Amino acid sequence: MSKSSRIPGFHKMSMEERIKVVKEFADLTDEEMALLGKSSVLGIDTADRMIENVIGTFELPLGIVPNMTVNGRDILVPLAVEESSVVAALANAARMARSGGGFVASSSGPIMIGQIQTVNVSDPFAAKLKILEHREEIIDLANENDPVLVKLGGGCKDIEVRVVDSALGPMVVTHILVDTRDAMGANAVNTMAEALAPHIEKWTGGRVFLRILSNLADRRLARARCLVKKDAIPPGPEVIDGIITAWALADADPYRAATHNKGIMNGVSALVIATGNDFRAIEAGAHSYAARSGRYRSLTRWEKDENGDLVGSIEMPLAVGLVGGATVLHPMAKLAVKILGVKTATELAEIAAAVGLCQNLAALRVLAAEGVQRGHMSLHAKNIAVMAGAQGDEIDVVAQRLVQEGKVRVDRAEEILKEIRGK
């Protein structure tokens, strides 16, 4: 007999209450069960105010990168991230970047944009100029909306407007530009589009209908460029040709720039997250952003120049925040706040620039050096080998042997570790 996830009432259940149905559903053991209606850092309490329907908590390995340098500043890069070769891999790009001096960031203020979009419009282009005829009372009503937030130095900076085609015939798109400060934004941002969209309406004989912040948070661009001196990269500077040769595929092929792109966002958001944001939006924005020129290309950009030392450069969209939502809510993100040691959002997304920067001069000089697998594997052998049940020195002793034959498989390692239990 089939079970159904129709639960009427689900979400005013007590968190016993959800976990008994859950068991019952999942047909789950006591061990299982156990793992249920805790959290060793957050809170159950905490986490069942953060979201509906809580059962428990999930957590990452949280890892730091020594070796950053940014701005001229020493940090330390607390990241939150599952994948074995993350954390290692940028440690060892950040010591290179040293040898230039480390990375150097900049950004270009927190701007974030909130849609407006009028369909059912007859004159879509006069309805633009309309709008525009009405710039300071919108920007006026938009800030009553959030004295704080103005009081601080933000809010409601500009407008802009878009005749945008679409299946459904033209539609006009009203752009509130709006700083943010050290809040990601969405809040504010969608209660000031909120707040204009009757207005809109009156003015242009239209009807609204999306009123909502866009997380092509392109007015909100982090930058940073490190220069990494010949010498500093191993095995020697003919792989410096190889980086940027691997570098202009992903600039030209859609194919690679998606792996190479991931790559870099295995940095960033490992950071996002560590940092209590939301990495959701970082991700949408970075990759709509490697789109906008029609066609999907590599976020960073690396060049040789008169000295043969290697020059990498990025800039992405980063709407990061210190302000509101698991940043404040969460201890670890506390914490990891704390250890990065930033006081705006400014500084945090310059820092997540160099991260993304740095893992990607790690991924490139691998893949122009050994390859992906030799330093991915040796990390990722010790996984399989506790997967197959290997503890303690048993763990580096199998991991050892599953790299050396070039065969990190589970089986494998089930072997070895039946012929270390025997002898």
Ligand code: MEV
The other form holds:
Amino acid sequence: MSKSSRIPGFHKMSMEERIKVVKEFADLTDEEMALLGKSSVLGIDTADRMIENVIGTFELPLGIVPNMTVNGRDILVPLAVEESSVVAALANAARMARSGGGFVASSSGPIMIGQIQTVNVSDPFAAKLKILEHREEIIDLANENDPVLVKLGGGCKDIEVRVVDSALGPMVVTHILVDTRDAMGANAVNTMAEALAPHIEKWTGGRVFLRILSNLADRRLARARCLVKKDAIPPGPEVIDGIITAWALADADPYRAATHNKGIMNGVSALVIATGNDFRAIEAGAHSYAARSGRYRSLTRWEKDENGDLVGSIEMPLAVGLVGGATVLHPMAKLAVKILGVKTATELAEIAAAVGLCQNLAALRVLAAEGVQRGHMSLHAKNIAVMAGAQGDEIDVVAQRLVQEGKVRVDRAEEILKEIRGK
Ligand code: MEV
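Could you drop in the structure for the form predicted in complex with the named molecule? We only have the form predicted alone so far.
Every chain and every other molecule in the complex is listed next, the one we just looked at coming first.
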């Protein structure tokens, strides 16, 4: 008989009790049990306060990308990621971008959008104007909710009102545009949006439904550009046309754009995770921004300048913060911010954009030159060797043989391991 996952009061149990329940449910061994209920860095009590029903913590490797220059400053970029090749590829591409002075980054400022949906309005266009007539009042009412943010120079700065055609007819959607300074801003924006709801109902006669932040943070854009000298890009200048051809497909074809942008997010999300930020918010923002024209397109652009050098640029929403949540609770996130040497969320966003562009340079260069498998395979082969049971020096020996033979498979790794252990 299958076991029931309906466990009344699971959230009220102590961590030890929860672990016991999971042990029984999943038949965990003592060895597996030893992985639970502890944390080396975050601290199990902090973890237990961060989310619900905690039974342990989950580690990722933290790697450092050297060679990056952003706005004339040399930085080391910490990345938390499970995928091999991401860190190495970024380090390589960052070195190439140094030929043109590294990355130049800028941003629009940290403006987040909160949405207030009003339904049951028979005259939506008149309602839109009624809301706009209260612009100053709305800004003041919103800002009453966050005097600290206002004191820091942030707060609600403006509003806009849209009439959105939906499956249920027109809806009036009010946007509050909130400068959230160094916070990601979801809490501040949601609080303001909720406080405004009764006022908007009063003015429009409609019913307010959703009051929530938009992750399409297109008023919180970060931008980066770089120039790679034609003789600084291996195997040679001819690869530049290949990179531009690869980019053109991503810009024209959503099937390729998904992979192209996924690669960009390999770098961006890994930095976002390392700094304790909400990577789902960043991913949602990136992909919805990539589709803003009605077609899902590339987040980057690659061109050739008059000297034949490669010029790349990126623009994407980057709603990252330095205050609040895991960014301050997680000791590793604080350390990552210190390694980066950033003082503001905007600086962090600009570096993230540069990292995204840098990763795209790395990926397109490899795709246009030798294909990804060669590079991927050597690190992948090491993982396969470990999976086959290789230890210490055996790992490199087995991995090398796997790559040489072009058979990066666990069964072959086991055979090679037997062979070298037999000797
Ligand atoms: C793999 O994680 C990322 C790439 O597929 C990105 C790309 O194709 O541009 C290499």
